Every structure is written in structure tokens, then in C-alpha cells.
2 protein chains.
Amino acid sequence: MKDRIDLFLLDDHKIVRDGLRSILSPYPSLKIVGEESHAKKFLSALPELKFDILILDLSLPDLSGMEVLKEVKRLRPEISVIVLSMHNNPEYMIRALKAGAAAYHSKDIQSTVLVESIHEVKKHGVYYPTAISLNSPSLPQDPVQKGEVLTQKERDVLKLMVIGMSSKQIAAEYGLSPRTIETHRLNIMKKLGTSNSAETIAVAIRENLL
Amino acid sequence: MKDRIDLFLLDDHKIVRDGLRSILSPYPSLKIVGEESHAKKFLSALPELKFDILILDLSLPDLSGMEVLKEVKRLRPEISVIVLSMHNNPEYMIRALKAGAAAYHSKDIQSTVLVESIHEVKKHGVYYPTAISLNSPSLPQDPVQKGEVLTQKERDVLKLMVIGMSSKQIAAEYGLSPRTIETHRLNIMKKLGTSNSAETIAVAIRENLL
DNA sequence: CGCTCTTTCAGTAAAACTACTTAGTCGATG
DNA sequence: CATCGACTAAGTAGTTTTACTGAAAGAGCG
């Protein structure tokens, strides 16, 4: 497995691109393998491009960053997209994350945080800074809102799921009905907004819910 | 007996290594005599290296930290290994301690605790901070003999599994038959020794296979 | 007490996964 | 050229999960 992370920059401001280069230059494992200022050019070249993570400015001249994001995730789902934005608006953030962004940063991000998030994204596919105000008041009820906390029982079930136990086995472990465990599972998925146990475990580990 | 303690850092994150350097720099008796980001490079260099304690990140890009740990204890049993981990899960801790780790810390450890544990390890060979529930239920008896590495396609499938896609969806994404994806899935589970997708994702994240 | 939340369990049905086996193609290796 | 591993695909069969709904007992709370 290669240890290098190949990055592609898409941002209309050369200043930003150069800034990113200098920020990332001290990190040998991070390599900027290309950059582009026009979204359409980028998208048409996308099939030929080889990189791991796209660093994407949300505000672009010719296409909206959101459209680029969706297009990238449609064509090359294996590519992770880290979104940079002028806006701190959680509304944008949620939309970006829903559209498949692996991370969302405002442009005044600390460089170390950016670097960390790149590694995190490479490792786990996503980077959700816990601090980022998911509990901010303006947020509507949203599946992305993982601020909901699991109950004790749900965490118990999760812990046994992680080591590969089926509902039936977990039920036996606790002396409960398998149907009960299944209910817990479904409730966990509902709370985390996940659609199966694989994703659930991924989110649980990422969010440190174990 | 020399009063200096020679440390070697093995961690893929330069940030972590740099952080450790700055944490440990105020202590004249602690000397970092080397660092490495790649497990394989480290292991091949190991016979020439002289140090007392290895500070080891459990999640490494090319080899799992557990494998490194076992290898170090096999080749150089006199070296103490202090494990750093992202995970607070006692299961990992127990596995690490069973494999010969002298101490186990999560990465958000207090620096003073780390320093203390280094001295403790040097003096007594081990550092067991808290009461560890060794009676924790059903530790799988170390099926971790997975020197086998996943293929590119298998990793691709894994990555989409992590974001909650079913075999059918993954197949559609790649233009393949669902049966093919299922085959990949089963091969992954076979290689990792897991019994369902939840456990598979857990191991994959833990072992840094994504 | 009424209210909410947690925990418990079940019916029903569809969808997905797991297990084990066989097998063809293709590219690389020796 | 033969072999091997990776990738593809499918047969068959059993198991598990997911989805949606309903519901009852118990704990905690104002």
C-alpha cells in the first residue's frame, strides 16, 4: 500500500493554490499532483487524472463547487473530496457532507488541521471535526446530526457488533430476544443515519462511539 | 547503568512524531535517537538500531502495528514497546499487552503520563496504568495472522462498503455483477478472518487497510 | 399523575449477506 | 508455455439483516 497521498487542487485563485502548496510542502507524504482553476476543464480531464483526494473550493467561476462535488462522487466515488469554503455556514457544510464531501473546512483553517484532515480522510474516508458546531442552534433536524447520543444498551450492542457477532449471538450473550437486538441495531442506524452495519461500524469508530 | 533512555518513534504521522519530540524535549534523560514512518523500513533496519524503547503507533500504512509489535518482540525481546493508539478500546489494549507491549496509551494521553510511563517501563519493564478488565468477554484468540494483503479491487470494494453501499450498489458503480462483488467480499472476509461486514470494517479501519 | 425515554418483543416481508464450489479470462512470471 | 494470482461470474442454499409497524413494562421527571 502506498504511503503517499496524491492531491489535486481545484480553486480559481492562484493565491490559494500556491498557499496550499506551501502549507503542504513540508509534508513528504502529501503530494500535489495537479491543479486546475476551471471546473469544466477539470471535469473533462477527470477520467485521466490519478489522485486520491481533491481539495475543492466551493466558489468557482464557471460551475458551482457543489456540482463539481456531485459529479466527482458520481464518476469517481473512490476519490475523497475535501471542501474549502469561504463560508462558515453550517448549512453549506451539511449539504457538502451529504453530497459526499469527506471534509469541510473554512479557508482560514489552521494548516495543521488541514494536514491532519487529509490523513484522516485517507485513512477513514472522512474527517468530521467533532468541534465543528453540529450542535449549533441554526441546524435543523437532520440525519447528519450525529449529536444524538446512543443509549447504554445501544453502545453495548455496538461493541459486540464490532467483534462480528450476529444479532442472534448478541441476544444469547445478554439473554434477550434476537428481535430486541435487531430493534437496537435499527435504532442505532437511525440515529447515526447509516444504512447497514458496515457503515454503522465505520461511523461508530470514526465518531468514537465505542 | 546508563541514565539516558533512548527512544525510537514509529508513526506514520509526522505531526505525531513532531508532537512527541516537543513533548519529550524538556526531559534531558529522554532522547529520541530515531524515527521512522514505514513499518517495513523500520523492521529491516531493526538489527542495526540501538535504542531502549520503541514508541509505536498501532495504525500504520504498510503493516499493522500489531505485526510490528510481534516482530520486534521476536527479534529484539529486550526492547520495550510502548503502544500508542487511536482507539480506547480495551480489546486492542489487551491484544497489545498480550503481544508483549510494555504500555498502551491512547493518543490523547497527557504528556506527563507518557513521560512517567517511559520511566516506569525502563525501570520495571511494564506500565499498567489502570485496572484493566481482563475478564472482558470473549476475546477472539488471535486470528490476526493476516499477513495477507488485500488486492486493489478488494480495497475498492471495502471503501464503498465503508460508506454503506450494498453489493448491488457497488456492482452498479463499477459496472460489474453483484456476484462478483460478493466474491470480493467473501475473499476479504477470508483474508481478514472476519465473519461479517461489520467486523470486516472494524478490522479494516483498525488495520489501516483503507 | 401524565409524559417521555428506554428497553423489551413480535409480525411480516423483502433484501442482502454468507458459505462453498466451480470456472473462464487475462496478465505476469519463470 | 505452464503456472499463478487477480478478476470475473454464477449455482445453490441457508442465514441474517433491513424496513415498517405496533406495543407493553419500567424508570425518571415535573
Second form
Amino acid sequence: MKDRIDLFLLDDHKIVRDGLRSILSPYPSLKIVGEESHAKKFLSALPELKFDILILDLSLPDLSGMEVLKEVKRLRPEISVIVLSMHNNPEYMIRALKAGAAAYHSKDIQSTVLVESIHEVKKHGVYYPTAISLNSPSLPQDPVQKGEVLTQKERDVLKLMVIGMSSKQIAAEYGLSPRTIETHRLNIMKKLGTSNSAETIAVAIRENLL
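Now show the form predicted alone, given that the preceding structure was the form predicted in complex with the DNA.
Here you get just the chain by itself.
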């Protein structure tokens, strides 16, 4: 297996693509081998392109990034996709992960996080706050028992858990005490049959509980 990771950029803003080149160029293990601003041109060329990871924007002029993601996973399932989006929203993140994205970042992340995620995706196939596969055989396959459904508040807490917020941060978001949020987290784990936050988030995404 080659040490270098070949990347392709699909973003309609040249300043973003240039910025990514500037950020990633100091790393000898990473090489941007191509870029495109139009989704349809990229997809038409996809069968002939050779790269390991696509860095994908969701907002494109001619086709949605979510549609591109689904087509890439259909046509070239061996290619990993890292979504780099202006949408810092758990709903977008969950949709992208369920569609096959290996990682999801908002465009205001630190450059070191992006670099770390590229290496983790190449090595493990996935990178998100839980660092756990959605299809892990260790996770319960029937997490929600009959009559045990999440309340709306538990779903709200779960959404913020997915994007990596702590109990203290979630408490501040809803004007509640950290102890109350901890109680919600424990109730969520009990209902889903999980033992930690990583398993809980992975089950929530896999089972479309949000």
C-alpha cells in the first residue's frame, strides 16, 4: 500500500480550493491530484480519475453535494468522501454519514483536524466524533425495545451529542443544569442498550433515530 494519500477537491469556490492547497501542501503524505468546481463534469470524469479521498462541498451550482456523494459511493465505492461544508448542522451531518460520507466537517474547523481526519479515513475508513463504525458488530442491532422510545428532549440532547458537545455545553444551550443533561444521557443509553457515548451516537445514526 502506498504511503501517499491522493486527494481530489470538489468545491465551486476557487478561494476554498486554493486555501486547501495551501493548508495541505506542507504535508508530504498528502497530494491534491485534481480539482473541479462543477459536479456534473466531475461525475462524467469519475470513472477515469485516480485518487483515494474526495473532499466535497455540499453546495454546488449544478447538482447537490449529497447527490454527488451518493453517486460516488454507487460508482466508486472504494473512494472515501470527506464532506467540508458551510453547514454546521447535525441534520446535514447525519444525512451525509448515512449516505456514505467517511467524515463531515464545517468549514470553520482547524486545519489540523482536517489533516488528522484525512489520515484516519485512509487508515480506518471513517472519522467523526465517535470514531466508531456505523456497522460495528459490537453494537446492539435492535436498540429500541417496544414501548421504549426517546422523548423529544432526549432526541434534542442526542442531536447535540452527535456533533460532539459535552453535557456542560448542552446544558448551556438549553438553559438546564449539567446534572439534568447527564440524566437525559443515561436514559438515552438505557433505552438504546448502549454503554457509552460513542456507541450511542453510532446507533442513533445507523438506526435513523434523529
